[in-house]
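Just one chain is shown here, as structure tokens, and it is the form predicted on its own.
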Amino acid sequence: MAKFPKPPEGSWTAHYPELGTEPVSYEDSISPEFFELEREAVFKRSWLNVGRVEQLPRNGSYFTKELAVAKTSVVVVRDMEGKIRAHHNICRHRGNKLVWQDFPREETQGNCRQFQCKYHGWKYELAGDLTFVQQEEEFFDFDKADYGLIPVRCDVWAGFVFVNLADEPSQSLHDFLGPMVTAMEGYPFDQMTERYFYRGTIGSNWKLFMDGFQEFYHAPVLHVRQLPATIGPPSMAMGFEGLHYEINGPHRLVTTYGGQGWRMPDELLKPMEIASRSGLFGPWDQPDIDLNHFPDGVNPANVAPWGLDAFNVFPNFVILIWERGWYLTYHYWPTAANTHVFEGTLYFVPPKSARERVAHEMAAVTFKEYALQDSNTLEATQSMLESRVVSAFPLNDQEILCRHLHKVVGEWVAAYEREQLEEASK
């Protein structure tokens, strides 16, 4: 896909002439009935990241992903050969959930050899097969291998563990990422395994809070009591810009500056921001890694002075690479039309001194803090969404990747829709 600088005079929109320059309408985050739409349309036909293969490190480890939007759960395993595959997390005798701890609603992970459902006893193995049932002669015209684990499909790129809930998917995992976002490959994600980890539940559509983070027009005024107060009002008036915007298929990008407070003077810092050398865009010291020839997809543009890109992952993931050598992961994980749960994962290469430590604690410490500010305004958002005082709403150029993510999804439906129709009239 052909990528676009924006001349002084241009307009990133003007690029995607699809897209149009009309107000857009957000029913699609307050209505109940789209919000069913959008499970079978969206969440059970799309590939979905749930987790990294990190989380997977010897034959037998395995982790559970709890898919509300989707009303499943499923367990990831790497078996005894080292395959790493997906099921449903529902033993095939009475639908109890197969991998669970002390709570049956929360994720879990471990290590084993076989999978053992907690209420009757019946095994199976990691790849699948059930291998033992208890008092197995009482059952009638019963064979054992008719009654494995329900496989879901997974796939890998780039040590991301995707599963995709279709019977058939339309599309591998490689061709439905596409050019944009495969062209990371070879950037050092398996070299950053230091993991922090947020979760927390959103009083707001998962598609807000998309939008929220897929645009920096609210920069300079929704965070900016994050700059000292002798500087923080004016900074308002400077107003703050992404330097690269791209969409290819359903996925979306944008990369901008990010903090670079290592370039900032002294003034425009907080204390302990210049005491740990670190701050929300990340630590200011680059780790021991060589970041000196990115994969092409990364800085796509070769923008100058390069912070961040933001890949936003059809439906509900986003990766964005840091150019102090980081990364961070979001996921919208939609539980109704007006709540989901929001997770954020931040990566580092694991630290080689108490300083480096420091200075990733703080990185993620400030990014909660952000974080905190996003999730609080799209609950008010939300709230007046919901009057329909407003029927639509204007979008600036900036704002092109939240005028794509609802088209995307509006397209998605209404596919969806007319197979419905099609498979009714036969």
Second form
Amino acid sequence: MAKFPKPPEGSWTAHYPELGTEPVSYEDSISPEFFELEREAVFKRSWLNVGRVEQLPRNGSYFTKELAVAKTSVVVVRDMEGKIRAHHNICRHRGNKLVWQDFPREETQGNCRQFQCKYHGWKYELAGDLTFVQQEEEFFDFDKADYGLIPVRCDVWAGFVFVNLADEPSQSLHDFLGPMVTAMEGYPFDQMTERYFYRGTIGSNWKLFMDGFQEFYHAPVLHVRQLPATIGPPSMAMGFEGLHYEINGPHRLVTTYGGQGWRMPDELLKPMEIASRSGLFGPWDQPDIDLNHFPDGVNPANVAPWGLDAFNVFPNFVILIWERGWYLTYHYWPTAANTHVFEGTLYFVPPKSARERVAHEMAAVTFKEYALQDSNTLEATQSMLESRVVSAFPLNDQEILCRHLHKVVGEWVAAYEREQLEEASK
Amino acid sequence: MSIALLPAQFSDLEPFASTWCLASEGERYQQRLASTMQQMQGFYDAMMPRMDEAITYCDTFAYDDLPDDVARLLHLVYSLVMVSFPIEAWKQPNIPDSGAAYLDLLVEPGP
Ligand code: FES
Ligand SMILES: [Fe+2]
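Hand over the structure of the form predicted together with the partner chain; the form predicted on its own is what we had up.
Next comes the full complex, and the chain you just saw is listed first.
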């Protein structure tokens, strides 16, 4: 019996009838051919979050982002007018990577007044114009105006910096994000500037890790040993139910209960949770900012007790807002059909005391303990999906968001293939 | 005894200082994996009852300007947080079934 109310249709999945209820194929997570299509159909056409405005604090601040899935690297910069821009990170002379440090394939960041290529010294202003060519008179029919950096569409929403690799994105960033995501605007992301940035390489398709974090059906089972013996088995017996699921275009949301450690008796907590007043759901004590006036998009169904919202922004970006007043993001950057780079970033209001900092440390360490359990399980899943012994898998109502992700990716790939066919027949 | 790493009030924790006063999460995680449960239990048992006192002591200084010995004391608290998982949850140094999986903390706040 469900303990929390479901939509009138009887299930969250039936509330979105286009999702169907039949078993789902995971061929899209093991096929190298499908992955090649995803590069073009999904990642070269979507708005991709590459960071936050706080990473570009001053005019001249820049960072590079490796986008292996699109076989490119972009440099994101705040130019001398203060405008945030992105360029493909390639020198127009003979194609050297323009901005890098020591290791050509690693990301870098810094502050500069102009970009200078390490190879033959061409210089570009931050807005992209080519301004200096070594021995310019040696070139033929040459006009510097023809050799500016190749721009990448770049826009900012709520302090999140996005790029789009399409020449002409079919939607503006705001339209792409749509009403469910943009209704979060006004949340004090800009005050949560203390950052813990984790990265690891994961031996699975990117969608498998998205699935692992967009259903919590697994949580009371896979993570049972993280809980004290007093509540591990009962919470496994109780299982997990989301309080609210919502789908809007390609994006999706789950709201859950949880946390509330400060209300629990000691025997249900680990000693370090009590000592640090912190845990998986973050510090028990809220930061000293206004957390009483959230935008409507946060906890949109007004559930109580509210624990967190996980906004899955298509294709590979998650914003997770916790009730205690902090947030984290996930990014899943595909590198092959069966590998990806995972990034998890925790953001807190900067601490004013060692006590607050220790509570943040506990939240960050707890996050890693959970995430490593999740991520290694994925490799076990990937390896057996690749056996193709089973071709379709039943997804329950708590796994509705997994169903939606695979459906949307399939639709984007199908739309791309149709366009390619139309192009070819012209 | 060699030169003290910690404030005098915490001199009883000196035996753990050279191992566990580590400024980065990466070092603390590696030290955890390189330690036996017995070593971590010894550190946990000595440090856990002093944790609140240690934090309170750190907070008698300006948080953004901690003297070196006080910062080391705070790092010792971070290490206690790190070993609490093997001690309180896993009963082993590494996360069960985590195999070769890794997550590197590339940006972390001071101090
Ligand atoms: S490749 Fe950049 S200056 Fe030659
Ligand atoms: Fe999990």
